[in-house]
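Single chain ahead, by itself, as structure tokens, in the form predicted on its own.
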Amino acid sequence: MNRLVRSHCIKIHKRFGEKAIRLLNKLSLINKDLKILNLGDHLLIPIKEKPSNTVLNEISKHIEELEFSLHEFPVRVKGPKTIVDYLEDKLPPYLLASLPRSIDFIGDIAVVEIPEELEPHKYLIGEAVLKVYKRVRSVLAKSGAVRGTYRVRDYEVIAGSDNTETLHKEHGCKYYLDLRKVYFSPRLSYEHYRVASQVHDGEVVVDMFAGVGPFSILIAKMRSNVLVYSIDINPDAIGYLKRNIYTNGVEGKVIPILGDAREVIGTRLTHIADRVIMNLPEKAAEFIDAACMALKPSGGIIHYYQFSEAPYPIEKARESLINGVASAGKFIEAILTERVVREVAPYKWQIAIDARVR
């Protein structure tokens, strides 16, 4: 049973309910640690302390109709702020130094690593990543690496739904997606928005790893005059595609494309692109080739990304793309970008290197 606390209080109509809710919030007088109270037609709204009569008169200026009086309010039950909050009385101290410090939200689905010593508490976690972030609907462990030619990733329900697809809002634009189904990775909205911001009106783009769209749409958003052919090879990813481009409104800006990407290229798209997205680090090496030929005989921008390790990540993916694009009979006239994306392993990154191709 909840705590009553007494405490001054406006009671006022509930079509000026938002109005004063609003104003008492900029004057700093609403005491957040109760609840606000319906009273019929009427709501109660507990206040720090009772006005003064220069705060009154400001008040006064903007909601009608207001009483100020005494009334017992319900005292809110804060919750934890963080997992660790949450955990640390149930789980031993040794182990609440190994729990995850990095969530990744897509939706209203939590995606969290669990380290092996605390899989025996993995239900546990869940349990906690639930309690914290309330709009979280669903939390899924990570159960393998991305793999095969689809680009999936296992995933085991570890608390809430076991339904796994989701709307995923970025940058303006909305994405359905299955994350069994489909990749997406919420740590490269950066990177969608870094890209998109680059490109030009008037520009045709091949996005030849496109999944669910998110480098596509948001060109298409950002620019009124332009033409992205999104490839992609899995039929769940097209599918995905196809939807989020008639919610975000860019049917025929966004072409959807399913099918091997050299062969794509090689059949429809040959010469035609101003600008190439190749966002398949773990084998973009294999397609420069493929690139090469979607760029227009003048050449064009190649978005280049890979996976590197140590020592000298940048200037081993640098040298994959100097060779791959001598190796298709082109030269790079300039470098544009080079930059670590993000970490994916120990002494493993993501490298994003923007290219110009003669």
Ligand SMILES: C[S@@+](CC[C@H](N)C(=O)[O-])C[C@H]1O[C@@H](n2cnc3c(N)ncnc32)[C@H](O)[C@@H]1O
Second form
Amino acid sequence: MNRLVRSHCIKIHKRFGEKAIRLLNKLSLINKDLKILNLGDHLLIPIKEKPSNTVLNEISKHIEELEFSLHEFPVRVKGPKTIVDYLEDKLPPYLLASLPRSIDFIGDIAVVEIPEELEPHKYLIGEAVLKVYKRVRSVLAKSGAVRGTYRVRDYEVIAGSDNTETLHKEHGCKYYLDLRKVYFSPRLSYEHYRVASQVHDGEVVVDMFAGVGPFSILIAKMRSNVLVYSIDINPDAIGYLKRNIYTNGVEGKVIPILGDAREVIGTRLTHIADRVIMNLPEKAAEFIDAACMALKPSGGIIHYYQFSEAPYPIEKARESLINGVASAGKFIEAILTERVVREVAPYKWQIAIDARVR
Ligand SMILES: C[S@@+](CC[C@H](N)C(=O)[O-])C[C@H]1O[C@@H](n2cnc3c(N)ncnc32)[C@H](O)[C@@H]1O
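Please show me the structure of the same protein in the form predicted in complex with the named molecule, now that we have looked at it in the form predicted on its own.
Okay, now the whole complex, with that chain kicking things off.
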């Protein structure tokens, strides 16, 4: 049972409710520690103090038929605001200091990295995430690195539902995906947008390692007249890509192709592209010749990604791209952008390079 507290309040007809709450909020008058009461046709809004005559005049200018009174109100029960708040009396301070600082949210799934010393408390941490972030349905702990051809990771469900399929929204697009079957990272959100916003109407794009479609579908949503060939070798990624093409209404503009990017380009997509996206940073260097083969004979843009270690990570990525393009018998006319996308391990970064290739 909630504790009751006596407070000044304003009684208002429900039809003025929204307007009154907005105005009282603006005047910082609402007592937010107490719950607003619903009395059928009327609302009782708890206020911090009886307003001065000037404030009162202001309020009555905007709201008709208001009454002041005193009433008992239930106290709002506030949930913890952070996982530290929730765990503060459940874990010793030296362990609180090791709690994960960043949580990735993918649809209604939260992904955390549990440090070794917190391993025995991981289910408690999962419970804390569910308590703090109300829209989260499952909490997954990373239980290995991103690996294999499909670039997927092992996860352990540490709280909530076992179902790891979700619907994630990014830049107004909707992506169905299952984190246990396909690659997806919300940390690439800006990169998806940065590349998509460079595409012009009329372009043909080859997305060599498309996953569930975050580059391809956004490009098709942002431009009315584009054609994107989206290749992936993982049948589950192509399954979700097809569903996402339909969900986002970009049928005919994004063409999903299951297969190895080199083979697909060699057999179906030679010399057709104005732009090629190579988001396989682990191995993109091995595919530069295939990317060059996809470009129109007049050339085009390559968006190249590579994991690079210190020292000089950007220079290392640039060198791989320049050498790869030269080995394919082409040359780089201009480097358009070079940037660090994110840190992926100590002294190791994902680098992006946009280059115009002839
Ligand atoms: C790092 S993920 C990128 C997915 C997507 N571009 C994104 O931003 O979420 C790389 C993708 O490349 C796919 N892949 C790996 N090797 C491939 C190949 N040889 N040909 C086509 N796709 C490949 C994987 O299945 C994976 O979905």
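Residue numbers count along the first chain shown, from 1. Note that the structure is predicted; figures quoted are calculated from it, not measured.
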Rigid part versus rigid part between the two forms; hinge residue out of 282, 80, 165, 158: 80
